[in-house]
Amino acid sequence: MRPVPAASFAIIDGGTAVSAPPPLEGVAAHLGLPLAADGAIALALDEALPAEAYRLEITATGVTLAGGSPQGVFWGVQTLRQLGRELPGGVIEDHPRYAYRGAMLDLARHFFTPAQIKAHVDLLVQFKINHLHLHLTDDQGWRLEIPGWPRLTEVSGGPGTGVDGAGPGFLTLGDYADVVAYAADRFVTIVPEIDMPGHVNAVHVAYPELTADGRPVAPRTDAEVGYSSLVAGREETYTFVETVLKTVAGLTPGPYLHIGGDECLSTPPEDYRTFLERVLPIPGRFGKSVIGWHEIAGVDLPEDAVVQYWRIEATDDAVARAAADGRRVIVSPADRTYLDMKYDADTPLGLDWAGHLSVERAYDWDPAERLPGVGEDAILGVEAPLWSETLRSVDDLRYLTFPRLPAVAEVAWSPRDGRDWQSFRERLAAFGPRWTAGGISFHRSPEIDWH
């Protein structure tokens, strides 16, 4: 930010008018003032600019907000709401360090509403996450409608399942096509995530015919991971799978279908092997690059296939081999970045396999320095997962989220040597009354002065 005089600010009230060109309308209802064609506020594109970048000049008699694209507009905006009412003079030139800045909501173990998936979105734009990763099936529920399999959402999205049996529900191909719509309009890409091979006993309740022995399966309402696992070797598999993956990927316009690959600890080693070469290129027949837990590193991946990265362990050789043949990683390490950690062992909801996560914890990192052998040109970016066993309400969501995914999403938005911990104090504590006045439960962490 390059400083002009301190007395130079604009002041944003009902009477503050955007002027902005028919490209940018949209963005502009962002700020919720009205439009005019002399507005002190002024949008403007500038091609010179990369597209998620801005350049915001801010003096005494108006704000002048350039973007190298809608998106980096709508970037921009953010910092004006971030800013408040009264806006100290200057200029801010700013872009993101990396492409991918995701946050992850698990809705299979406990579901929410498209009323409050869209609430979320609304939340997690303020720090310019612009993906949002939806792990759509697991064990304990399956939250999206497929035509042709009715019993995946009739009875593994029914009363009855998530963790405990208390988060129960599912999304209809409507709900679906008007969650992603909401975050398109906010540039958010919705990443769904189809859990395969293992993680599927609510397919198996289901359908008993996709088991190995065709015998009815019990529902699973525990957090134990596993123990389940789709049948390699049956052609039936792959239809079932095909169907699927088709169907999720005409749904969504955002280029990546996530599916997981993650703690297969039943399916013997060939057989893993077996179902990926079969799987991962079909996301590519669809126009989808794959994304998996890094699981899959361990096995050939189409040239376009992203490994997320979760463990806590400091190395990875797999991981960075694919690295080294060219596949990109986002990384989600899950001593930094998993919200469903606990921030202290007083912590109500969470859990803490991988230790407790503070707010300076998940800020005091760096994505290049995580893993040998994958550097920052490997890097597609970060995401902030969270894992819903614990979670029974919106209140509990926010909880988990908020103060953590600010540190995350600054760590995927800004360079290593332009981030300074006091400084990020200071500017989320700034939060804490506005969380206050919209509701919005948050963990008042010790390590920040709220005001």
Ligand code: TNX
Second form
Amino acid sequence: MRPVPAASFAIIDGGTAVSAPPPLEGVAAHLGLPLAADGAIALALDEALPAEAYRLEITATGVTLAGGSPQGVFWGVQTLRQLGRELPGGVIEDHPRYAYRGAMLDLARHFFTPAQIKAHVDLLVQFKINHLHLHLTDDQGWRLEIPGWPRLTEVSGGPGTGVDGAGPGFLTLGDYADVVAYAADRFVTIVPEIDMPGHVNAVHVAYPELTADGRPVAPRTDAEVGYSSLVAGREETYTFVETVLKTVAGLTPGPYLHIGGDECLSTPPEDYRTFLERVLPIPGRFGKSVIGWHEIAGVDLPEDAVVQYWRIEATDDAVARAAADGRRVIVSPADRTYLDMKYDADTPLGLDWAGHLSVERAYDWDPAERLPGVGEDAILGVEAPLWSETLRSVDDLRYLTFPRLPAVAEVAWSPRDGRDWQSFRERLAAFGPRWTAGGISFHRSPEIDWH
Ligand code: TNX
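Could you present the same protein in the form predicted in complex with this ligand, rather than the form predicted on its own shown above?
The complete assembly is shown below, putting the previous chain first.
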């Protein structure tokens, strides 16, 4: 840290060091600067602040960064990194609007390796995302090793799986633990999803004895939905589900297990209800809260259940009733948060069933005004899902993620009256050169005057 004559800003240079008390040494390491007792950047805990809040004071002689917890300090570190090497003098006091700020990655339609997932986490935390939801299973593939059920990954995670057969692979127990630990070190909670009772063709390919008639099922590599279902009326179904959820709960330190529940178009409504009434309480027995896509709101929910809303239409009475009964909602409307929607008609990747999603559309909306009956208090947070039917590489994943993920992340972090599209698009423009320098592919949206 070099004092500058104008005294209005500070400069981080090769000689700048960080001081941190022992509980913050791990956080300090994320600055990539040496530790020293008299470092010009001083990290501290301030228990008067909420856990995720931080206060950043920048003067010509140094920087003080205090957080309500190591996580709060970590978010302040992200802000410092965003400011660059020339830090404007002043005080920033900041805290999140929502506790749950999520991104989702679909590993089932196209697998990404642990190294790729970790690199993704590194990019997400820059925007203060604190949950990564992994969609681990679907019709086209099963991506997490489950002891006792080896064919799930040997067959349905093997060669030729994924959309177009182009996305094979799976996480071993060790891989998953490694991803969880890496994310935790960056204050990101992994939210594992095992999608059921629909989206299970990969289960039936691996274990035909779980189908209705016990006959073998062909693998599917197309992108259809709504044709497969676990059988609600058979005990074997629940033996399978219990084992899987117990395994995933045991591997997952975070508080949530996502059980899917979406698009069960081939499950008769009574079977859907029967199945969910059996399965919704299972995460609770393993100490976890259950999350499901909003279709689950039609069924009696455990008290701590969380409903993830993805609809594009404005109303959903079942979700509003669940909110009135005290259930929390994660807001992921497809027309505002789905990173797999095309930006515009020319976007080479992505889908368009929810319309085109420009950067401005991803930014300029309010979660608490989206759904009648689901106001601020009912909202746990906001998540941007990325379904991977059209992804074939990390570049593809990043191209759809950036720059819309930062837009949704700001919707989740900043208060409504603290957000402004003009200001956002100017701040976003500064990421162009950084992403380019880092080899991070992104969409050069014409809505932004890129630097
Ligand atoms: C709907 S949204 C799905 C997924 C697809 C996605 C594609 C939801 C809960 N289910 O199965 O991948 O659309 O955008």
